[in-house]
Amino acid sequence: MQRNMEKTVVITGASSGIGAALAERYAKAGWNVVLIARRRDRLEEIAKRCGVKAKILVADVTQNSFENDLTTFLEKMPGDLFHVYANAGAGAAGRTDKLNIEDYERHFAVNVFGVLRTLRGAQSKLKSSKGRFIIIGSLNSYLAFPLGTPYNMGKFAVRALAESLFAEEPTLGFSCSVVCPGPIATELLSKNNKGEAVQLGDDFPKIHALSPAKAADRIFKKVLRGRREIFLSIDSFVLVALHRHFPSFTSRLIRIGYGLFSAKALKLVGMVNPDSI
C-alpha cells in the first residue's frame, strides 16, 4: 500500500445499499472503483456520483460464466487491485418448517457461490498486488437467530471460508477481512426470499439500523488497518465476544428471547413473506 500507484477496488452487489456507499468512499479517496451489479441503471447511478474513475461490469455471481468474466474484466483495468469486496447477498427469512429446499439454493447460490466466483476472478490479481478480499458477513454468522435458517447456514459458511483464507494467507499471498454488521438500512429488509422487492405499510415498524453510508466510512478505515474481523458497533462486538465464551447461555437468551416475542417476530416476517410463516 506503499507505494505510488494507481489503486483499484472491486464491489460486488454495489447497485444499493452498503456497496454503493463503499463506492462512493473509495472514490472519494481517490481509488478506481469496480462497481458490479445486475441493474445497468442502477450502477450508472452510482459510477456518476463516484467520477471518471468508477467502471461498471453489469454481470450475476450466481452464474458459473461470472469468474471468467470477472477475470478478464480486470486485467483491462489500470493500477493494482487491493481490495476485493463480496458484498453481492441475499436474505431468506421464516420459519425453517415452512421454508423449501429452493429458499436455501437461491440464498446459497449469491451468499456462498457468489462469492466464491467472486474469490476465484479476482484471486490471480490479488496475488500480485498482496491486496485483500473482503468478505461481507453478518452478525449472523455467530449467532443463528430464529426464523433465518438459509442466512444463518450461508453466513457460517462464509465466515468459515474466511478463517480458511486467514490460516492459508502464507501460501495464497493475499490477505482477508470478514465484516460482521448488524443491521443495516438497506432494501434487502424489504426484499422478499425471493428477491423481490415488497411494498410496506406505515405499520410496518421501524428497525433501528445503522446507515449505509456510516457503516461503508466504518468499514473503509478498518479495512485500511487490515483489521481481519471488522465489526460496526460496540454492542455488536460485546454480543458475539459474550457468545464466544458463554454459548450456552446467549444460545439459551436468544430462545428465551425467541418464546417472548415470537407473535411480533412472525408477525414482522410474515410482512415480507406471507407464505414462510
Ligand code: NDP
The other form holds:
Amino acid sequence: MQRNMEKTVVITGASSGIGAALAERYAKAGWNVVLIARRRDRLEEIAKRCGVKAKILVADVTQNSFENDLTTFLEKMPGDLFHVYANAGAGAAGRTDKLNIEDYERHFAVNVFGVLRTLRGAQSKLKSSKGRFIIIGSLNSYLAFPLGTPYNMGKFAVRALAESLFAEEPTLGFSCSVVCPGPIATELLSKNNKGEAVQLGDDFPKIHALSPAKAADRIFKKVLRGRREIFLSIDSFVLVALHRHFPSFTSRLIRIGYGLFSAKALKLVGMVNPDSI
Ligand code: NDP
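Having seen the form predicted on its own, I'd like the form predicted together with the named molecule now, please.
Expanding to the full complex; the earlier chain stays at the top.
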C-alpha cells in the first residue's frame, strides 16, 4: 500500500507570536497546518495567510474537553501527522513573596497541563505516523531567573516531560524535541498574570529580542533535522552549557545581577503587574 506523504503540523497557541509565525513557516513549506487557540478572529486571519491547507480549532488548552476534541479533530485530518507543537503559553511575573497560589494555578493550567493535554490528544496520531512532539520550553527551563517563579517552575516541568518522553521513545513510538528560546518579541511580554493585554507606555524599555519569524525559521529547520534540544542563538546555548558544567557559578551570577539591577527589574515587572512587586 502506498504511504500517504501529505504532512500535517498541529500548533497550539497559533493566534499570535511564535505559534503564528511557525504556522506560516510550515505553510510556506507546503504542510497542512492545524492552528489552535481561543481567539477565532486571530486564527482566521493567520489561516488566511497560510492558505488553503490551513484548518482552525478554536479551543482552550486548560479545559479537560480539549484532549478529546483534539483527538476527534485529528481523526478527520488527511495525511500523516508528523509534528505537534505544544506552544500555547503565558507569562507570570512578580516577587515570590507577593504572588498567590492562584497565580501558580492559572499559569500551570496553560504552561504545564495544557502541554499534557496536547500530548494526550495527539499521541495516537503521533504514534501511527512515527511523528514528533515538540514542546516550546524556554531558557527558563534551565535557569531560574528572578521575578519569574511560576514561569521557571512550569518551564522546568515541561523540560522534565521532554526528557521522560525521550527515555520512553522505544515504547511510545514517536519522538520529542524541546525548544528553549531566549526573549522573542511577542505579545507575551506585555500580558499580565491573568493573561490580559496591558497598554505599556513609551517609557517601557525596549527588550532586545528575536523576531517571531526568525525564531520560527530556526525552529522549523532544527526540528526537521531531528534535533532533540533546540536553542535559537549561540548566547543561549553557551549560557545553558555554562550552567550545566558550573551551576553554582551561573546561579550566583544571576543573583549578583539581580542584586545590582533589582530596582530596575521591579519597576519593569511593576508596569505589567503592579500588584506583584
Ligand atoms: P504570545 O502571547 O504571542 O502567544 C501565546 C499563544 O498562546 C497565543 O496564541 C494564545 O492564544 C495562546 N494561548 C494562551 N492561553 C491559551 C489557552 N488557555 N488555550 C489555548 N491557547 C492559549 O506568546 P509567545 O508566542 O511568546 O509564546 C509562545 C510560547 O513561547 C510560550 O510557551 C512561551 O512560554 C514560549 N516562550 C516565549 C518567549 C518570549 O520571549 N516571547 C521566550 C521563551 C519561550 P489565545 O489568547 O488566542 O488563546
